[in-house]
Amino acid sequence: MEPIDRNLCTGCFACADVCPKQAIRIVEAENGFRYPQIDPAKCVDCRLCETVCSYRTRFSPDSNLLRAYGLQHKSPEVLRYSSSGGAFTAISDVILRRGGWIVGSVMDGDHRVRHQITDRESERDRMRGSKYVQSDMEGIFRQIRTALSGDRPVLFVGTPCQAAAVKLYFGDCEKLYVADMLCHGVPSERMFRDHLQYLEQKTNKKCGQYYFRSKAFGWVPSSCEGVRFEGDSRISFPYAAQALSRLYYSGASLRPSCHRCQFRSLHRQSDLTLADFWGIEKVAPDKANTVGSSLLLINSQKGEELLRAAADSGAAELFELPVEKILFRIPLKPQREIKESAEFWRLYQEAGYEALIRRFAPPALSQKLRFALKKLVRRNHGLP
């Protein structure tokens, strides 16, 4: 194989999983990102580690988008608990109906993020809500193998450039359904777990269960990070809490790869595409709410079924929308990359996480004033 080029690496490691000597080890680099590392003496140059590389392949660049719906859970407990619409609880319903697994993202009580796979509601509902970390996924392509193995469905959800990747591994699978995001980017593990350190030190508490997104404030574009300290019962919002969106959104704190990605575009590897529907209002204002509504770009026709028979359940609310009218929600082009990079990345080696703050994250009075007042007139909708 030849040398991982860094600033490409999506971090997906099909590569480790694929190797039938195990010549690929993963390492943690200096920035925060994780990294496949090959062992000279282990590798027999085999390079199917290359077949199943997202970056080394160029996928097709013609539009591959079929059609657009709009999507609202009916359940009021499922919307609760969705970062938008409850798509996603919507889809993965079908699939253990039938006896499936689904594939998703979830957080451990150590605050990782990873992929894991799982026939259980109670398991799936763990893989709600967005997570703005990169999951880890090294293992996961041999357990999805093992599930393709028997007759029953598996669900992939994951971003896009880790949707492509299974597809690339796995190639047309009849029982196999991918589902991909519109992805602004990835941050590392790393650069969480400094988070939830610099948020300790800051509140004096422990941190248990993390939200990355909250609709204590409403169903609104903006981030709102909340924690359920150790001990409390309900959720907090302290304003420290906010600094990692504030990275996040700036752009800075992104995977090199993140401003490179092919795959922010109209061409999809997925069957299907999920999102929130910000902008709603504009192209369907009878649809507008405040609880949630989820977008979804139906790529093939698997995607199509996989969605129709999710609305002939009765478990959402289904409408169609022309296709041109939600191009304003797709991305075409990767994430900028600041000017300030190379600098971003040597404060962060050489002073942490909090001197990133200072640095390109200063809290300015004004959003401590308006986040304050967001507090105090926020709506309750019920979290635990």
Ligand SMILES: Cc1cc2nc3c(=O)[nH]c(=O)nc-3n(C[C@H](O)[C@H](O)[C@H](O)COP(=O)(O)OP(=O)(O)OC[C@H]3O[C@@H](n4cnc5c(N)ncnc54)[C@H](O)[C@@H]3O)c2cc1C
The other form holds:
Amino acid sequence: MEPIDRNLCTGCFACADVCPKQAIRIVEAENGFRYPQIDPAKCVDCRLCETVCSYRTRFSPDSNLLRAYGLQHKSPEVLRYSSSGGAFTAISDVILRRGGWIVGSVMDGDHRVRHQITDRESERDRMRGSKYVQSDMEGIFRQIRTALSGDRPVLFVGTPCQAAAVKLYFGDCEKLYVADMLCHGVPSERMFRDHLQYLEQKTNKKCGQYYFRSKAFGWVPSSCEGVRFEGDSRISFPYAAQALSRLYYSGASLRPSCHRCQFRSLHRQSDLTLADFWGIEKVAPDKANTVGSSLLLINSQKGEELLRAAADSGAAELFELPVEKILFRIPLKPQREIKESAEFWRLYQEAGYEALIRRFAPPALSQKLRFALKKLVRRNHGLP
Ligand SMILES: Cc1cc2nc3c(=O)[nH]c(=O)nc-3n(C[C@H](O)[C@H](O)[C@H](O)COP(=O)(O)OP(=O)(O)OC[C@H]3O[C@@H](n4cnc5c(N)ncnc54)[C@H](O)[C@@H]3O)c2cc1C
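Requested next: the structure of the form predicted together with this ligand (the form predicted alone having been shown above).
Let us now look at the entire complex, which starts with that chain.
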């Protein structure tokens, strides 16, 4: 195998799963991201790993966007725990009713974010909510392969690079539905661990369940991170918890491959794409709301069939949108790398997470005041 280019490797780990000799293990690099590492003593140079490698594959840039929809789930409970309008729950319910499997991202009790497969509703519910950290896919391709060897359908949901990897690995498979999302990029698991440690030091409390996208202040584009500290029944919103999202939106903390992403395009590798319907008030003013709506891009007939089945079940309200009106929501270029990127990673390695925040995401007084004011007037007291 050719050496792995760390600027391009998306960390899907399809290579490790396909290797017949278990010659590839996953190691954490200095920047905190995990990469495949080949054991030359075990490698037989069969190059299977290269055939499933999405960064070595050139995907078509031509648009396959067929239609666009807005969606809002009818259950207030689903909306409360979903990042936008509950599209994921609506489509995964269809697959569960057909006796199928759902593959999505969960956060474990020890705050590890990873993909898992389930046919149980309660486990699917744990997949709700966007986690702004790279979800570990190690081992998931083998589990999907086992699931696909039966008769039941499988729905995979992940970032565009993960969705592309799944499509490349399994090809056009009738039983496999793939959904991706409009994606801003992912920070590393290590950075999230460091963030939790920083939060515990600042508050002198132990972090329990963590929420990247609480709707306690309503459904708003500025993300709102909340945590249930151990021993507390309520969710807290300490200002220190917002540091990770300040770094995230500065664009500095993303995986290097996010800055070279070939999937921020009108040609999606998925059957359908989920997104936050920011700007809904301009496109469909009568549907504007403060609890959340999803924007959906339909990229294949299979995607259309799945979404139609979700709407026909009566679980969600679906409304079609003129495609030309939502094009402004689809990013067509990778996230720009900040010019201080080298300094960012050097500082992280040499001085740690807190030094990064002081240098790259210092809390502005105006932000602190706005946040304090929001907390004062929040309506859904204590809800995620
Ligand atoms: C890292 C990331 C970046 C995103 N960036 C944007 C953006 O820039 N613009 C935009 O419009 N939307 C973005 N989204 C999508 C958006 O936040 C919602 O996930 C989407 O609107 C679906 O919401 P929902 O209410 O239907 O689903 P929810 O019920 O909230 O379900 C979320 C789904 O996302 C999956 N998921 C959660 N975290 C991860 C993860 N770390 N990696 C892979 N899959 C995950 C879960 O398995 C679940 O299927 C992003 C999501 C993620 C995870």
